[in-house]
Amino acid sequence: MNKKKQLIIAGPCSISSKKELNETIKNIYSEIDFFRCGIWKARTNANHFKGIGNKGLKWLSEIEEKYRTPVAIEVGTPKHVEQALYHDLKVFWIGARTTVNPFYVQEICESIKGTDVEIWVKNPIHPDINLWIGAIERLKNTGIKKIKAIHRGFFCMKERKYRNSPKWNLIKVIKETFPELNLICDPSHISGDKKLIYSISKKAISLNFDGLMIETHANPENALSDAKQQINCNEFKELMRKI
């Protein structure tokens, strides 16, 4: 197995108290390098959880502060891109349902010029690799110098053992066009099931990937979305140690 240093980012889907996040970042902090987390969510049903919202971006440049360690939130409009930067939080993720609409990650782009920001790109939904490249590009072309690539999978009607089609091929693409980029394998979204996370991401650092996104949760039974690919604090330190 590759021995190089993998960037760990960790943490969950999303938050529904401060308790809750308190009790999940005091446990990893020292094992990862980002601790991510969702506060708005973009949901398919519109009557299912969307995220804490606003109220927890403050939450979350608590915790920044307090562990030392970096906070990054999925953003999908412009605004949430100010009022994360209002917080002061100024680590980004765009998507899959964002990267597949070049008008949403150009209004972005627009949003962040001339900050000092880093955005990581999560492969769009469709196996349609010039919409991933091109969201990467219209990033860089507005002078933006920290981007990762995240590597979550392809919806795939024919899927059956994942809940996003690795299609590790396409893959070879993204390195290729930029060897420069950070690619990032996130397992959670891959698998959909926690009992997956370990193959797949021994899988990802076999081909040579920089880091693994990993959902981790204090307590994955009573999350409000995706609870079942969520591992709880003790499973990610087991993982680590595994990998």
The other form holds:
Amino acid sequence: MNKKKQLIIAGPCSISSKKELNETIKNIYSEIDFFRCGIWKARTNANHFKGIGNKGLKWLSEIEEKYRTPVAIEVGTPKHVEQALYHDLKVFWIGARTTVNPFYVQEICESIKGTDVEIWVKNPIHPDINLWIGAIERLKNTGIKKIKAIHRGFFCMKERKYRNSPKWNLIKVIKETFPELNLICDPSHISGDKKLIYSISKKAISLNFDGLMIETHANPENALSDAKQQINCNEFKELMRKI
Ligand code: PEP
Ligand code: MN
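Same protein, different state: after the form predicted on its own, show the form predicted in complex with ligand PEP.
Let us now look at the entire complex, which starts with that chain.
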């Protein structure tokens, strides 16, 4: 197996309380490079939990300071960016449902112009590699220097095993187009099932990915989004030992 040191991003899909957030970060901060936490969730079902919203931003800037670990959140609109910047957050990701639309991506670009934020771009929902490349190009054209690409799998009607099919061959195109970018694998959204996280992580490492984004929650059974695919803090530590 490839022995390159992986960049590790971990944290909950979303949180429903400050207690959940604190319980998660205090158990994993020493083993990660970035903490992730969704604050606004782009839910398919209109009546499902939409994230804790603005009040969570303050909690995140507090833990960033306390644990000296950079915190990343998903942004989907210029308003999200504005509120996150107001709370001094500086690492954002663009989710699969946002990468699909060049208008959204361009609006986000306008809202971060002139800042030194770091942005990660997840692949779009469907396997249109040029849409993914286009989103990254827009950020580069905006003058953003710190960009990463995240493979979270693609929606596929025929897929049985995974929630979102990984397309390992397409990944080579991203590597060739942007050799300078870190390429991260998100086994949580690929699998949709915590039992598959280890095998997908191993595969990504063997394919020379630069890092992993692993959804980790202090109490996944009670999580209000993506409960089935999140691992708890002990499982996360075990995974880190194994890879
Ligand atoms: C997430 O990271 O929690 C998320 C919603 O991701 P994606 O955009 O890959 O579905
Ligand atoms: Mn999620």
